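In structure tokens, one chain follows: the form predicted on its own.
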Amino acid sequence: MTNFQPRSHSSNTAILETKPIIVARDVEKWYDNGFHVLKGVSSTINQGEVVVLMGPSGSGKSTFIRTFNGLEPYQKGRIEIDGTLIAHNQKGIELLRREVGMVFQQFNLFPHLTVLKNITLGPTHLRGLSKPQAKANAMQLLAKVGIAHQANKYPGQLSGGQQQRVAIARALAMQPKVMLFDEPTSALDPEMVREVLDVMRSLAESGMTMVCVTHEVGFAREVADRIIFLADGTLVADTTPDEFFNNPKEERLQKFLAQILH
């Protein structure tokens, strides 16, 4: 387990008093086989906030986060990103994804493109940046995630942790308002987990709005402003890390923590 120390959240007070950037109200989602995966889930995430989603397998946490950028349609309820309703038409989804970056379990890099080209592709084609400007931005981001020296390599020449850091830089290159992380360390060898979590921690400290699905308890304790706990498609708890880990009130949460902390 990663050895993080809990942080004080007082430094984020000014940030957390700003406007809501993600508003989900009574979100319902069914799969085609009739499985009811989200059951009236509601939450508000403020600009600059770091929110971690936790829960047992099949609880709906990954599905919930994927509704935020249109990867998963929802059947009932309402989701707004920065005041704009998520619509299910193609044009609306494409515009939304320019504002909401996402990092997945798998890296999803183009294997035939260099690291640099993987990062500059989106900004030049979707944001209209010139190639020199996109390259300059990409190099700054690669330096930020600690792998500027790998810019001209191909993904297959990198470790899993390095590839995931490229994926984070690629998402940041689109200058998103929100960053979503769907279990970004679950496909990594244990020794590579820390380097990715360090990048995420740095993003959190910079004020980036982040929603993270993760089972990394140390990371959640240190970085999260709030932890949302989902079970069986319902929101069971939405509270601070201190309350979540040290004073869990819901029986379902108590059972979950007994399993992951021992």
The other form holds:
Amino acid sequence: MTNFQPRSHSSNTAILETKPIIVARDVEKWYDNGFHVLKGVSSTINQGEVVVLMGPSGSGKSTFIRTFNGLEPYQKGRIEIDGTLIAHNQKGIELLRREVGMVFQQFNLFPHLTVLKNITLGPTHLRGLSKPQAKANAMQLLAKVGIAHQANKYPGQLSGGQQQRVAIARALAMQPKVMLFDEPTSALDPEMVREVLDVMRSLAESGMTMVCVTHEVGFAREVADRIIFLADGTLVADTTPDEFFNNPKEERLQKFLAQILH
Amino acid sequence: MDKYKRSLSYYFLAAFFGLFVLFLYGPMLSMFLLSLQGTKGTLTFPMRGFSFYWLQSVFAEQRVGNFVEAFGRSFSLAIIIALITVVFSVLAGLAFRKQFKGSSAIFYLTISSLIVPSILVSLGIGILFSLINLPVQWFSSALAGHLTWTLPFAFLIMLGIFGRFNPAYEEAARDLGASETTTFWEVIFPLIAASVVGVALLGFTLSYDEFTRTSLISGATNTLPLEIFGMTTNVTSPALYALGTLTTIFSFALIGVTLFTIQFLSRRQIK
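Having looked at the form predicted on its own, could you now put up the form predicted in complex with the partner chain?
What follows is the entire complex, opening with the chain shown before.
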């Protein structure tokens, strides 16, 4: 991946129309045990933006992106995806979820289905694609993530990195408007992190709107348009990678960077 | 280095297990042998010749009771019980993945039926049916009696199955935009299918050999266990053993088929 060209952050915003696609306003959430995990977080993510969410564990970053597709209910505030309100257990939430692809830390591939079936299940059942069409799309996506030859294997027969790439292909098969990544490399062996990040990089280059919770500093530095820093359920910083790493202003952020950058 | 020596407890436990197997299968084996008595054979050893006469007599003669019909009733009842048990225990299992208001009350209410002596359940259902002026029948009152037995068991097993079930698969399905129904049929059910077959078999066998709970409420006709019990008092030929042998073979065949199905359903789930 030496030929990889980092996106120019300044020109990026100029080229793209800055149409907001995710709008979160004062989102507050309490866990069932009363823990106040999100204390009024607001953020707007524009179409085509790559936003990385960082923060210490327990800061609420995973919870925050899981509210974007209604997997986590929130009690106060408002989240809109492409102009439509997201609320937990609301009727028609399935329709919205089809627009938001998610990649999980533990891959969450369906163990009873082959790689190919994992990818075609959604499009055939929910997008009304014919089986041959869904299969053709799936094979294309698998080629893109570099594992077309494993299409007929079961998830349990693949390595972690391969499984995660399948998971990315599965989410993409639904042609989502937004892709969410919830610590996609945290469960991987170190030698497999790169293959997944490479796929995410090329996805970012293709113009996909991405929100990634990750601890991968290199990825954040090179690929992100913006980095949002959450701590204790509050948004502490929302800035460019350059500012984030080279000129952090907030004390909480400085402390965090001192810990992760050794 | 010393040669590895087995401890004393090994021999004790091995002997215990040997006795366990002997008492478990010994009676079955002697019943099996006695059912192959010659035509002049009696209910006890020694064997007087060898024949399939008694096995045939089960189907041929009515003097051993109405075996075929009783079997038909027990078989149908067990199938119905298995179906009802599976449907409701799976639904209950799904519901109990979350704590809800009154969930522990419902839990204990369901389970406590296991503690009530079976004969009292039977008696109680009999009284209830006469109170509302319904005749007791194998397909109504006995059905109810069997459900008081199979549902709590299946419910407990389903709790265990869903306890091990990883909700992450469901989340993945929901994120892809699947409705609750699609998620259930495409993801949850295939993943628990093997266990569900096991629960169905449990429901079937608990019902198929149920005696006490059925004893007072099967009405004018007998289920198979009641029929066999009736025979022990008035059939004095090895036909009784022949019947036992046939039902045992049937049970083993059924377990074999089920295990094969479970194997087939879970063949690819490597995690």
